[in-house]
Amino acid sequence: MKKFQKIILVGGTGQIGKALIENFKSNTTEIIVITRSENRTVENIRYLNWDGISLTSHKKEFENSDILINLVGKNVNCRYTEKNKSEIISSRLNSIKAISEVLSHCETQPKFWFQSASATIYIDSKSEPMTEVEGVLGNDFSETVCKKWEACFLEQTKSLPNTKKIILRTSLVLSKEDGVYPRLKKMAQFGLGGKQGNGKQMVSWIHETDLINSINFIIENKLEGVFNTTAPYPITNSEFMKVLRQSIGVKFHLNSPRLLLEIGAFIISTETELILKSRFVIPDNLLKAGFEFKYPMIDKAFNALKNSL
C-alpha cells in the first residue's frame, strides 16, 4: 500500500517541482501538478492546465488530498519595472487566495499545505544571523513581497484548522539539473569563477537533497510553522566561489567588480541584488526539531554535485 494516496503540486513543473516529483511517486498513488501547460497523464503523476486565475474547475482534484504544496511565483531573476513587481507580488498572492478559495469548497482539507517563500525576507546581514524567531524582516521590495506573501498565507488559512501549515523560507538551492549550479560551474570553466563584488556578501545555500529531505522531515513529524530551509553553514560569497573552483578544478579566474555586475544585470535584464545582497540564514527550527543534513558544509555540496553528473 502507497504512503500517500494524493499529492497536489501547484506550480510543480520547476526545478524544485521536478525533484518533488521524483521523491513522491514512488510511495504515492496520484501525484496532481496544476501547471500553465497542456493536460497530460505521465505515469501516477496527472498534469492539469490551470488559467491562473481560477481553481473551482478543479475542486474535486483537491479534494482529500494527503499534501499541498504551493510553488507559485513570478521568477524574480528579471529587472524590477513596475510591470514586473507588480507581477511578482500578483502571482504570489493570487495562486495562495485561488487555491484557499477551491478549498473552502471541499469537504475534506488537505493533511499539509506547504508554501513556498523566500530567506530573502530577512534584511542584508554579514555578521548577524537570522533566524525564524531573531532574524530581522526587512522593508526594500524583494523583502516586503516575502512580507505580503507569508502575510497573504496565514490570512487565508485561518479557515483551515485541520491543516498544518508550513512557510519554507528557501535560499540558494543548488541541483545538478537546473538552477543556479550549472551557471556558476559554467562561468568558473570559463574563468569568470572569482568573487563577485568585494566578495563579502554571505551566501545562504542548501543542496536539494536536503531541501526534499527537510520537507520529508516535517511531514513524518507532523510539524508546522516557519522553516528556513537552507544549510547551517552560510559563507562569504568569496569562498562560496573558491570552493566551486575547486570542486570542480578550475584555478584561473576573473572577479566580478561590482560595476561590472551592474552593466551585465542591465543587459541580461535582471538585479544586482539576487547576487550582491548578505544572506546570513540560519535554519534554527529545523536544527531543533532534529533534522540531519546530509550536506551542511558547501564543499560536500559541490562535491556531490560534481560526481552526480
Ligand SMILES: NC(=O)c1ccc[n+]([C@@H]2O[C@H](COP(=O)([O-])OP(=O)(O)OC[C@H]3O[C@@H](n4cnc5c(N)ncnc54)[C@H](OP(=O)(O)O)[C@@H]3O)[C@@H](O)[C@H]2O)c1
The other form holds:
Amino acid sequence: MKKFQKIILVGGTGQIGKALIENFKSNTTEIIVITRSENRTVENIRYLNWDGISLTSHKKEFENSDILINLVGKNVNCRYTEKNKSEIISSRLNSIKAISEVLSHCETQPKFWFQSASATIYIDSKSEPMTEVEGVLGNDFSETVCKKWEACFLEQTKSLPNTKKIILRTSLVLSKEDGVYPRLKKMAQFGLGGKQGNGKQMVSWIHETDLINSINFIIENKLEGVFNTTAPYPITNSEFMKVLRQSIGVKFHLNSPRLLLEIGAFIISTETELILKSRFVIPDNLLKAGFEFKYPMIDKAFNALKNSL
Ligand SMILES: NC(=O)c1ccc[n+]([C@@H]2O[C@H](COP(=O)([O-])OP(=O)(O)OC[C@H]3O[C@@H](n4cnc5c(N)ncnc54)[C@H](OP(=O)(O)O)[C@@H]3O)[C@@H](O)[C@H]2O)c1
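Structure of the form predicted in complex with this ligand, given the form predicted alone:
Complete assembly follows, chain above in first position.
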C-alpha cells in the first residue's frame, strides 16, 4: 500500500512540478498532472489536457485526492507588456477559480491544497527581514499580482472546511537543470558572473530539495497557512555571484551594470526587476515549526547543484 493514493498537480509540467513528480512518484498510486499539452500516461503519472479555463470535464479525476498542488502561472520571465501582464494575472486567478469550481461538484475534497505564490509579495528591502507576520506587502505590479493571487485563493477556498490550505511564498528556486541556476552558471562560465547592478540587493533563494522537503514536512505535520519557502540565509547579489563563481571554479568575471542589464533584458525579453529587486525574506513559520533546511547556506547549495550535474 502506497503512502498516497492520488496527488493532483495542476500546472505540474514546469520546474517545480517536475521536482514534485520525482518526489511523489514512488510513494503515490497515481499522480494526475493537469496541462495544456496533450493527454498521455507515463508510468503512474497521467497527464490530462485542459484549456486553462475550465476543469469541469475532469470532475471525476478530482474526487478522492490526498493532495492538490496548484502551480499554474504564466512564467514571469517575460517583458511586462500589457498582454503579458494580463496573462500573468489571469492564468493564476483562472486556475484557482477553475479548481474551486470543479471541487464544488465533487463529493470528496482534497486533504491539502497547496497554492504556489511568491516571496516577491514583499516590498524591496535590503535590511528589514520579511517574515510571514511582519513582512510588508508591496504595491508594484508583481507585488499586486501576488496579493491578488493569494486573495483569490483565500476567497475561493472558503467553502472547503476539510481541506488544509497552504500558501507557498516561494523565492528563487535553484534546480540543477531548470530555472535560473543553469542560466547563471552559463553566464558565469562566459565571464559574465559578476555582480548585477550595484550588487547590494538581497537575493532570497531556496534549493529545490528544501522546497520539496518543506512540502513533505507540511504534509507530515498537518500544517496549514502561509509559509515563506526560502532558505534562512539570504545574501547580497554580489556575494551570491561570487559564491557561484567559486563553486564552479571561474576566476575571471565582468560585472553587469544596470544599464547593460536593461539592454540585455530588452534583447532577451525579460525584466531587470527579477534580478535587481532586493528580496530579504525569512522562512519564520517553517523554522518555528521545526523544519530543518538541508541547504541553509548558498555555498552548500551551489556545491550540491554543481556536483549533481
Ligand atoms: N521557479 C521559481 O523559482 C518560482 C519562484 C516563486 C514562485 N514560483 C511559482 O510557482 C509556480 C510553479 O513554478 P514553476 O517554476 O514550476 O513554473 P513554470 O516552470 O513556469 O511552470 C508553470 C506551469 O503553469 C502552466 N501555465 C503557464 N501558463 C499558463 C496559462 N496561461 N494557463 C494555464 N497554465 C499555464 C504551465 O503548464 P502547461 O504549459 O503544461 O499547461 C507550466 O507548467 C508558478 O506559479 C510560479 O510563479 C516559482
